[in-house]
Each structure stands twice: as C-alpha cells, then as structure tokens.
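A single chain comes next, written as structure tokens; it is the form predicted alone.
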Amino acid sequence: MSERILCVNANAAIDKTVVVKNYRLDEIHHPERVLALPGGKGCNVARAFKCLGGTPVVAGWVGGFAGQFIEAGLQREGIETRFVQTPFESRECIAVLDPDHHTLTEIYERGDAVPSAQVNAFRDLLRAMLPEFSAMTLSGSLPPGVPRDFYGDLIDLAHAANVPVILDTSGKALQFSIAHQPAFVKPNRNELQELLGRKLKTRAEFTNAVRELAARYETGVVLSLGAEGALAVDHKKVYHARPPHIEVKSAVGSGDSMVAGLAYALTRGRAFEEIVRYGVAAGAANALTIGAGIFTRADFERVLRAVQVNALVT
C-alpha cells in the first residue's frame, strides 16, 4: 500500500485558469489560453502526487453537471474518485493570469451548504476506507454547512487507523483541527500569523513562531515561503529548504504540489529533512508549468537535486 494516499477535497470546484496578456479592468479581453480542470486543493494534491509516481484517490463532495465534470475529469487523468453526491451544483473558481504584468487575479465561488446527511455520509465513507491508505491529506477550506471542527474529526479517525495526516487549511478550520495532532501542518505566512494572533515581520520571528507551533501542538510544521522555499521544524531542528532560481510560469497549485511532495516522501519512509526537500522541489516544479499540480517527473528531479536544506541555529 506504499505511495497510495487519500486526498480529501472538501471544497470541490471547476478550476478555470484564463491567460490574458496586459489584463486591465473595465475592458474586453480575448484570452490566449483557457484551461479548465477538476479543482479544489485536494484535486491539485492528487494530480501532483500522480506526477511523482504515486497513486492518489480523491474523496469529498460533488454535485450537478459541474460535479460530473470534476469526477469524470479526474478519472480521465487516471485518478480514482470516491465522492459523496450533493443535491446542488459544485462551484467554479476562476484565475486570471497576466504573464505581461506577472499578476494573478482569483475569483472563488463560495458554494452551497452541504446537508448534514451528506456530511455524515462522508465521515462514514472515510472511516471505512482509511485502512486502505498509507497517508491522508486534508486540503483547503470547508464548504458551508460542514462543521468547523470536521477536519479534526477526520484526523482522529486517521489516528485510529494509524494513518498519518498532512493538514493544509486556514482560518477556523485550521484553528479547530491542528490540536488533533496531524503529522504535518503546512501554513503560509498569513495563515501562521492568523493562527497565532500576531504579526510577524523578521525571519527570526517566523522561525521562532514555527518552533512555537510545533511545540504547542506536537506536530511537524512546514511553513511555505513561496519562492524562498520553506521553514520546517520536527520538534528538534529548524530547517530552511530553498529551491533554485527558476523561471516561474504560474504559481497556482504550488502549495498543493508541496503537500504532494511531502506526502510522497512520507510514504517512502524518508527522513524529515528529505520530506521537506521533496515538498519544496514539487512546489517549485509546479511553477514551471501553467496548471495546478501539473509538472514532469524530469523537472521535479532536476529541481530536487538543486534544493538546498540547511539546519538553522536558533
């Protein structure tokens, strides 16, 4: 069962990336390219995990014609799905990418509330299938109608099945789930500051905050720093993993690809330092291509060889 993970995609969507040169407000534009993919952060994680050579399964809620597009699209990509159906249309999210000005404008539909019956059905489904997997990822926001401590419930189920969890969410969902001790949590700078309730400015402040978070919740922490890589702590040492300089085409999905890299190394039994290296390399490889969670294994291997991981003295 190694290298087989369950990617929980709670807030499924059709992710549409529209490439528009010289994008300006209040004008008509004709896009250079439009790419529509099954979306939600869990889908992106699964796609990236498959690029690495692993076997992902995506689970969550979908509904309507949009839900059919999401499920069928994943299956065409060779990604297995186990969705609970809802009585409403899944949402659509639009990202307008301007390569001339290096801007990204994102518009996310909120989506309809998931009825309690479907919430309970998914919890039961996950409990039954968790023993099949060697890791689980929990990614993105929770849809309306889903309790804010729902990820915490899923982490508890994973503990019972001896399945490690990588958590990548924000706001109340992060606040109410991190105490359940996932194996790893992957916040970005804003999510970390919101969780701790204070502003952080210097690298030393972020480093101390990562150590504080790991100690308080007894979890591995990987703080995403975008192009600067990641700060990570495993209860003992703090590491800075830095990718090589690359020509970025689109950073959409790089955080999700980082989660996939972490999960891939975790399922292969790598040491903490190597787990972080894999995560940073996958995130950087994703930025070489337009499309969330899409990269070549050759690009990943090339970037992986160039990622520098250094232990910090604190």
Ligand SMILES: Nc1ncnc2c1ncn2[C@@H]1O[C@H](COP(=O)(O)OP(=O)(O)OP(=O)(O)O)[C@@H](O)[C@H]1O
Given for the second form:
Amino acid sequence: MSERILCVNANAAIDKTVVVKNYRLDEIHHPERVLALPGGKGCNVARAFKCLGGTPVVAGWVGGFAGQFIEAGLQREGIETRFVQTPFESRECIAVLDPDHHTLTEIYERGDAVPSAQVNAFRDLLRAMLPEFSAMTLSGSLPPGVPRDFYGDLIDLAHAANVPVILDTSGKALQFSIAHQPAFVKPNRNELQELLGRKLKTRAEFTNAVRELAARYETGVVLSLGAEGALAVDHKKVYHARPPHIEVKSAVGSGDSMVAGLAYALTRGRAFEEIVRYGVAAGAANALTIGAGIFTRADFERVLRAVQVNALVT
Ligand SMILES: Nc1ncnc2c1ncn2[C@@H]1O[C@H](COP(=O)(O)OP(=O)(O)OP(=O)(O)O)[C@@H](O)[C@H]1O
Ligand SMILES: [Mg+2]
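Return the form predicted together with the named molecule of this protein as a structure block, the form predicted alone having already been given.
Full complex below, order starting with the chain above.
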C-alpha cells in the first residue's frame, strides 16, 4: 500500500504567534518576533506525516489573500494541497506569547460561514479523489455553515472507496460522526468525557469507557493521555501504550502527531499494537521539538524503541 494520505483540515487559519515581553492590557506593544504559519489540526497531521517519511495531501476550504498564504505556505513546506475556494477571507488565529510572565493569550476568529455550494463542492472533490489515498484523517472543528454530521458524510464516502479513516474532533462534530464507523477515533480525556456526558476519574473508569465506546460504535478507540501515553481498544482487548520519560519542549500538536503516527502504521498494514506504538511515539517525538507536527525521524525512532505496549488484564 502507498503511504499517501489525505489530511482534512476543515477549519483552516493563519496561525500567528507574536512574542511580546511584558504584555499588558491597554498598552501598545512592539513584538520581539512574529511567526505566521498555515494552521489547523489537519496541517499539523500533514507535517508530522511528512516527518515520518510519508506523503500527505491537505484538503479543506480557504479563501482570499489569507487562503493564498495558507496554500502557498504548505506548498513551500513540500505539502500538496487540494482546497475549495470560499468567497471570503480565511480566518486568523493570534497567540500572544509573553516570555516574561509565561502567559499565552489566544484570540481565535470564528471565520465566516461556508456557503452550501462550497460545502457540496468539497464533498464532490473528496468523492473524486479518495481512491488515490490509502487513509484519510479528519481533524479539528468544522467551520460555521458546515453541517455537524459532515464528517459522517466523509466517512461514508471513505467506506465506499475502501479508505480507512482516523477521526479526531470534539463536541457535536464528534458526536454526529462517530456512529459512521471510522477505523479509529482518537479522543483525549476531555473529548471522551464530553462525548459520554459524564465525568471519569480513575484509570479503571477510563478503561471501561474506551471499551464501551469501541463496542457501542464498532470502532477502534485510541484515548490519548498526554505524558501517560494511550489506552487503546481493539476487538475487546485493551492496551496501554506508554512513552518513555522525555524532556518536553512543547507538546502543542502532539495529538495531531499521534494521528499521523497511527495513519503511518495503518497504511503499512501493521498490527494494532504496532499502530498504537507508532501513534504514541509520534506524539512524544513531537513534544521534543518546538513546532506543531515537527520532529526528526531519528527522535521518532529512538522514542519508538522505548514505547511499552501492554495488554491489560481485566
Ligand atoms: N509530556 C509528554 N510526554 C510524552 N509523550 C507525550 C507528552 N504529551 C503528549 N505525548 C504523546 O502524544 C500523545 C497525544 O498527546 P495528548 O494526549 O496531549 O493529545 P491531545 O490532547 O489530543 O493534544 P492536541 O492539543 O495536539 O490535540 C500522547 O498519547 C503521548 O503519546
Ligand atoms: Mg487533540
């Protein structure tokens, strides 16, 4: 199987980070540094998949000058894009990083509503190109205007094309698409609790919850637990995959890198335990380097060898 995957990045944005010393309300600031990058969780998955040595293609909606920036930026990184153009500007998300006070203030535009013509155009584009790919990832929130069961539609199209899907979203978008049976769903603890509508505390409660989810929706579940790795269920067996202790530089994008790792092993026909091991290793490798979805293949391999996967006896 080829390792070309389609990374759906529904809610694209320019991610701008401004570094401002001693950030204060009601004052004018001159940033030390400004960094602008094509953003959205699907972009991070694509970056991580590329770091692993695979070929990702990013798809979604973009518009205007901001849209051109996003597309050109990804292409400059060597990532192919297939976007549907919207009649309005893509949004911008600003993060103000204050190194003196160690604060991060985030201002996220919601973006305009995608008109139904462009929603349908994206569905058609996907239907036409899905057969080219060996897996598809669905990451992040849906922009305004897009029906909340849209990811469900995309999973149905992927089933028709025999392409496995990894789903990583939250709230209504997750609730309305999980029943369409993606190959894997990757919630974190908050997303799982929100989906189930109840609080979970102990490891046993989380273990039972992932088992319940896998049985109810007949899907593979990989629950990510940050530094504690992941709980994963396949055919009623639950595994705990644990990364080694690492010097964390930034875990931003670790969840997205995990999705890339899962996709990488999945497209290579690896067994379930190996798929989870790859996911955990890519998530941990990402935390070793600043930049969402950025790590070296050498770091990944080093971490991969140290990940421990154990079947839980329950
Ligand atoms: N501090 C850490 N040390 C080691 N590994 C980590 C750490 N943080 C994350 N990881 C790895 O990355 C994986 C995904 O991380 P996490 O559970 O934080 O995802 P998430 O909450 O979905 O994050 P995101 O903000 O990217 O969506 C974990 O399962 C683990 O393998
Ligand atoms: Mg996440």
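Think of the rigid core as the biggest set of C-alphas that the two forms share within 1.5 Å after superposition. Here the structure is a predicted model, which means the values were calculated and not measured. Positions refer to the first chain, counted from 1.
After superposing the rigid core, the C-alpha of A95 moves by 2 Å or more between these two forms. The rigid-core alignment places the CA of A271 less than 2 Å apart between these two forms.
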